[in-house]
Structure formats: structure tokens, C-alpha cells
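This document starts with one chain, in the form predicted in complex with the partner chain, laid out as C-alpha cells.
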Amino acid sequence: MKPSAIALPIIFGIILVGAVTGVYAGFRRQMNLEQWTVAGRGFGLILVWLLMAGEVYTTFAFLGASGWAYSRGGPTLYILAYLTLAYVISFFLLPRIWEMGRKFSLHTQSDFFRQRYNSQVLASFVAIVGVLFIIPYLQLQLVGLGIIVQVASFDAVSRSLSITIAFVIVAGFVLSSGIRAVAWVSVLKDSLMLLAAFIVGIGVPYHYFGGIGAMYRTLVQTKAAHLTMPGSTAHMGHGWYISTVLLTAVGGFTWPHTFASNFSAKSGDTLRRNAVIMPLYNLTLPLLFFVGFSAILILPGLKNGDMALLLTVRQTFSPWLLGLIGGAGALTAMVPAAILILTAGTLFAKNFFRPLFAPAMSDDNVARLAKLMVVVITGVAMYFAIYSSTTLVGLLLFAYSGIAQFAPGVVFGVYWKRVTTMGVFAGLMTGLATGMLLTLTKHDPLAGLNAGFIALCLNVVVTVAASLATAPQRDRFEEQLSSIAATQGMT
């Protein structure tokens, strides 16, 4: 039997189980997230920890981080730092945003901007920019899923066909199940993914070198420079590391979909306690770095680093294990993709199209438009996935350079009374224009700094200057802010 005849059916089997779980959860309405979390308390601490630890594995971490560890080396460490520091920022910021959401019953990020800045134009602009930068994040998931299909078919299926298959899987999954299903499928995804990470992160170095320490000792002798910054890159030194960590740690909570989940938290205190515990969940993330570094010695000279993890798995383990790990990876792409697409579709229909172009549109038609946008947005992401060759980490960094530009509007929005609508607008436009210009003219990094970070700094300066130059909007804002400050105590 051909090895691909074992690996591929296992992968599609796991995808099918995931999809059926999703559809089933969609039918059985009473089995909601609430019930799952209640059941979670019965699971016991260790199992809950395992599930939460599985959460940190996205396609970005699974294939992207290992891929960059393989191709770039040292600079990849920024991922370990920003995921830790994002929680430090979230401790102070998220409870305030949550409080505002509760007070004015907000559901989306765009709602937040409309409420705080009293401008539908700004709110709609934020919605459409959010949708635009969700596309590269979605592209990342499709490329990852495509790589899984391609590697598991032992290259019998081409890259573009693999990505097309990925599109069908993801769009079909979203249209057939919806957000409720996602919570259920992610239980399956998290446990499989954690298992896969331990198998590859410990198994691969053990198989070839006898352990992780032995792997590093071999690597240090031959390629020590790869392990520190700038690693195997020309410009990603310490300046790039600091600016990228700051950009991505700040951008971590300005994503439209994290805003939505933030609003659904039980209380501000839950968010604070989460922020205290969450850094611990990153502890298993280095396993994926170990595979990427091992692959340098096992499979040197790969053109596409993002394939390093799966090709190493294919060479090391039997086809059924490749199938299991590939299937876990497939769910890991599908679950975030579904959340991203659902957020983008809703933002487009509810926060962009209806308020600007069709105020009389019925809720049913908004839902229909959102479903149509699921196909359109995923289609656009598929187009880019087939025709661009950016690395998975590169894609997310590009998305962050845009999404992080929302930060001044969000942070000043809950901390600074004097910020004005025009100020936020001017800053946001400056940041987006600078970021795009530098990236598209290939000036990233510029002077050793992340281009998105330079754009964010300009954004902050312009937001502050333009706010101070325009008339204060006290009447409305002061009241909103002081009501937050009162309930938030001293933070």
C-alpha cells in the first residue's frame, strides 16, 4: 500500500470527525459553550490545563514557528516573548474595554469605536480595515492546510490544488456549523494538537540525536550563529526583535475576533486572572522550536521552511502517525479560520455595509450577506494563498502591522479623556499608509526596526497631536470614562 493511502484517509477522517462534531453541536442547541465550561470544572485541573495549553497551537505556531526556526533561526524567539508580554498588557487594558462593552452592550470592535468616538464613519472604517487584515491571517490558515494535504499526499497533489481543497474544507466547515460548533471542535483540536506537539517536539530530537540537549549540542558545533539574532537573516537583529515584540504584544488584543471574545467574558476580574495564568500555557510552545531546529540537521536545504516540520515527520515516523499529526494540524487551521471568517463576515455585513449603504436592511438579509461574504472572503484569501510565497510568520507579521494601528484608538479610548475622533482618524490613516508603503516598497525592516512599529509610532504621534489640535469632546467622553474608572477602581 502506498504511504499516502494511509496518511491522507486518516487526515480526512479527522477532518470529518471535526466537521460532524460541529454539525452535531449545531443541532443540539442545549450543548452550548456554557455547558462545556461547566463540564470543564468537573474535568479536573490537569485536563483543563491540557486543553488550555492546546489553545496556543495555531497553524502559525505549529508550521510557522517551526518553519522560521528552521529558515531564520534566532529572530523566531520573538514569538515566545510577545505571547508572554501580550498578557501583561491585557491585564490592564481588557477589563476596561470589557467594562465599556457591558455598559453599552457592545458586540464588536466596530461597536466600541462607534460608542467611544460617536462616529459611524470611523466605526465602519475600522470594520473594513479589520476585514482586510483578517485576510492575510486567513491566508495563513489556508496555506498551512494546503501544506498538510500536499505533504501527506507525498506530493501527488500539487500546491494550488491542495490550497483549493483547503478552501472547500474551511468554507464548508463554517457554513455547515457556525460559532457554537467551533467551541466543541476545538476540544478535539486542542487535545490532538498537544499530543502531536509532544510526539514531534520530543520524539524527533530523541530519534535522531538521543535527546533535545544532544540535538542542541550538535547544532551549536556546526551552526551556532543560527541560534542567536539575527540568525540566518540579514536585518533581524536586536532592534528588530524589540520593535517586533512591542508591535505584536500591543496588536495581540486589537484583533476584531479577540475583541468579540473579550466582550463575552464573565467579569473584568476573570480577564485579570486569565492574564496572570496565561503565560504558563505558553510553556509547551518551545516544543515546536525543537523540531524546527532539529530539521536543520535532518533535512538541510529545504526551499520552503514552513514544510520543515511535516517533512521531518514524514521522514521519521510511519504514515499513520503522519496522518494523525496532519489531521491535528488540519483542525488547528480550521478552527481559527472559522472564527476569523465568521468575524469578518459579520463585520462586513453588520458594521460596514448596512450602516453605510443599506440602513433599512433586515436582520435576515444581513445574515444572508454575512454568509455570502464567508465565501467571498475565503475566496480572496485562497487567491492570495495560491499566488504569494510569503512565509507563514511573514503573513502574520504583515497582518499585525495593520491590526496594531487600532491600538491608539483603543488604548487612548479607555485611558485618555482628551483624545478626539479626528485625532484617532488621522493617526489611523497615517499608521496604515506608512505601514503599507514601507511593506510594499520592501522597506521592512527599516533601519533595523519593524516597519509596522515605525508606523505605529507615527500613528501615536499624529493621534496625540491631532487630538490636541481639535476641540475637546468632553461632554460625552468624560461621562463614559469616569463611569469606567469608577467601576474599575484604581487600575
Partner chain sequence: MNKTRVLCFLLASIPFLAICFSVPLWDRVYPLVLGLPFNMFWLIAWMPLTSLCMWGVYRLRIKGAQGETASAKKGAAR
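Switching forms now, from the form predicted in complex with the partner chain to the form predicted alone, please provide the structure.
Below you will find a single chain and nothing else.
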């Protein structure tokens, strides 16, 4: 029997179980806007943990981390640092955002901006920018799934066909069950991902080198510079490392889809507990690094580092284990893809289209339009996934350079009463324009620093300066922040 005939049925079987779980999650529930987007704000610690882990530990972690370990080396370690720092920030920031969401029935990040700054124009701008930067993150997931099926089928199934299949499945269970589908499929996804990470992270170095330490000794003897800054790159030195860690840590919980997960929690205390236990998941990342570093010695000369993990697994283990690991990887693509398209569809319908073009639209009609946009947005991401060649981590960093520009508006909105609508708008426009200009003109990094970080620094300066130069907005906002601070002090 051909190896692909063993691996592929296992992968598709796991995908099928995930799809059925996602559809069943919303069975016999009325999927109104509240249930579809934030699940009635009733998730406890376990479901919040699984949901947020499903968003953070994606194809980027499963294939991208090992791919960058293979192709770039030392700079890859920024991933461990930024995730740990992001959880520290989330401990203080997310409960306050959750309290505002509960008090004012917010569903999206754009709702937060509208409520805090009393500006529908700003809120609509935030919504459309959020949708635009969700697309490369969604593209990342679809590309990853395409790689998985292509490698597991020994190239019998093309990447474009597997991406199309993923599009149909993910859109199907999001349309039927909303955010509940994402949370429940995360149970299966996280279980399999943990199992796969330990199998390959320990098994590959022991199979070829006799242990992890022996693998590193061999790598040091043959390619020592790969493990230090700037690794196998020309510009990703210590300045790039520090600036990238700060950019991605600050931007880690200002993604639009994290607001939906945040609002789904049943209390602010749930989010604090989640911030404490989430770093445990980082234990899987070094295991994936080990595979990428091993692959340098096992499969030298790969043109696409993102292929390193699965090609190494295919060469090392039996087809059924390749199928199991491929299935785990497929779910790491499907779960975050689901929450991304749900968020993007909701942002477009609720926060962009309705206020600007159809103010009288009911919540039920908003939900219908959001579901239609799920199909449209995923189709756009699918097109780029098929025809683009950007690496997985490269896609994520590009998206972060834009999404992190929301951070001043979010952080100042929670902690600084003097910030104004004009200040946030001016800072956001400055940050987005600078980041995109530097990235698109290939000036990233600039002077050794991440271009998105430079843009974020300018964003902060302009936000503060413009806020101080405009009239204070201290009417209802001071009351909002005071009541939230009082509530947080009692919990």
C-alpha cells in the first residue's frame, strides 16, 4: 500500500472529526449575533484557555517556528520571548477590556473604539483596517494546511486543492456554530498538537543523533553561526530581536479576534487566571525548534523552510504517524482560521457596513451579512494563499506591523483619561502609513530595527502630542474608566 494511502485518510479523518465537532457545538442553539460572536459571555477558564491557545498556537507555531529555525536560526527565538511578555500584558489589560465589554454589550474591537472615543468614523476605520490585516493571517493558516496535505500525500494532492478543501470545511462550521465551534474544536486540536510536538521534538533528534544535546553539538560543529544573532540572515541582529519582541508582545492582544475571545469569558478573573497558565503552552515551541535545527543536518538545501518539519517527519516516521501529525497540523490551521473569518465578517457587517450604509439594519440581518462575508473574505485569503510565496512567519510579521498600531488606542483608552479621538486617529494613521511605507519599499528592518516597531513608536508620540494639543474628552469616559477601575479593584 502506498504511504499516502495510509497518511491521507488519517488526516482527513481528523479533519472530519473536527468539522463535525464544530457543527455540533452550535446544535440546538439559536445563533443570534450575541451567541455567534461571544457565545453569550459564558466561557469559563478551560474554554477560554483552549480558545486563546487555538488563536495563538497556529500553523505559525507548528510549521513556521520550525521553518524559521531551519532557514534563519537565532532570530527565531523572538517567538518565545514575545509570547511570554504578551501574557504579562494581558493579565492587566484584558480584564479591563472585558469589563467594558460586559457593561456596554460590546462584541468587537471596533465596538470598543466606538464606545471609548464616541466616534463612528474611527470605529469604522478600525474595522476595515482590522479586516485587511486579518487576511494575511488567514492566508498563513490556509498556506500551512496546503503544505500539510501536499507533503502527507507525497504530492498526490496539490496545495491549491487542499487549500480549497480547507476553505469549505472552515467556512461550514463557522457559519453553523460561530465562536462555540472554535472553542470546542480547540479541545481536539490542542490535544493532538501537544502529542505531535512531543513526538517529533524528542523523536527526531534521538532518531538521528542519539539525543537533543548531541544534535546541538553536531550543529555547532557544522554551522555554529546559525544559532546566534543574526543567524543565517543579514539584518536580524539584536536590535531587530528586541524591537520585534516589543512590537509583537504589545500587539499580541490587540488583534481584533482576541477581543471576541476576551468578551466570551464569564469574568475578568477568568482572564487573569488564563494569563497565568497560558505560558505553559510555550513548552511546545522549543520542541518544534529542535525539529527545524535537526532538519538542517538531515535535509540541507530546502528552498522553503516551512516544509522542514513535515518533510523530516515523512522521512523519519511511518505513514500512519505522518497522518496523525499532519492531522494535528491541519487543525492548527483550521481553528485560528475559523475565529479569524468570524471576526472579519462581524467587523465588516456590524462596524463598517451597517453604520455607514444601512443604519437601520437589525442584528439578525447583521449576522446574515457577516456570514456572507465569511465566504467572501476566506475566498480572498484563499486566492493569496494559492498565488503568494511569502513565508509563514513573514506573513505574521507583516500582519503584526499593522495590527500593533491599534495598541496605543487600546492601552491609552483603558489607562489614560486625557487621550482624545483626534489623538488616536492621528497616531493610527501615522503608524499605519509609516509601517506600510517601510515594508513595501523593502526597508524592513531599518537601521537594524523592525519597521513595525519604528511605526509604533511614531504612533505613540503622535497620539500623545495630538491628544495634549486637542480639547480634553472627560465627560462620560472618565466615569466609564472610574467604574471599571473600581470593579477591577473589587475582583
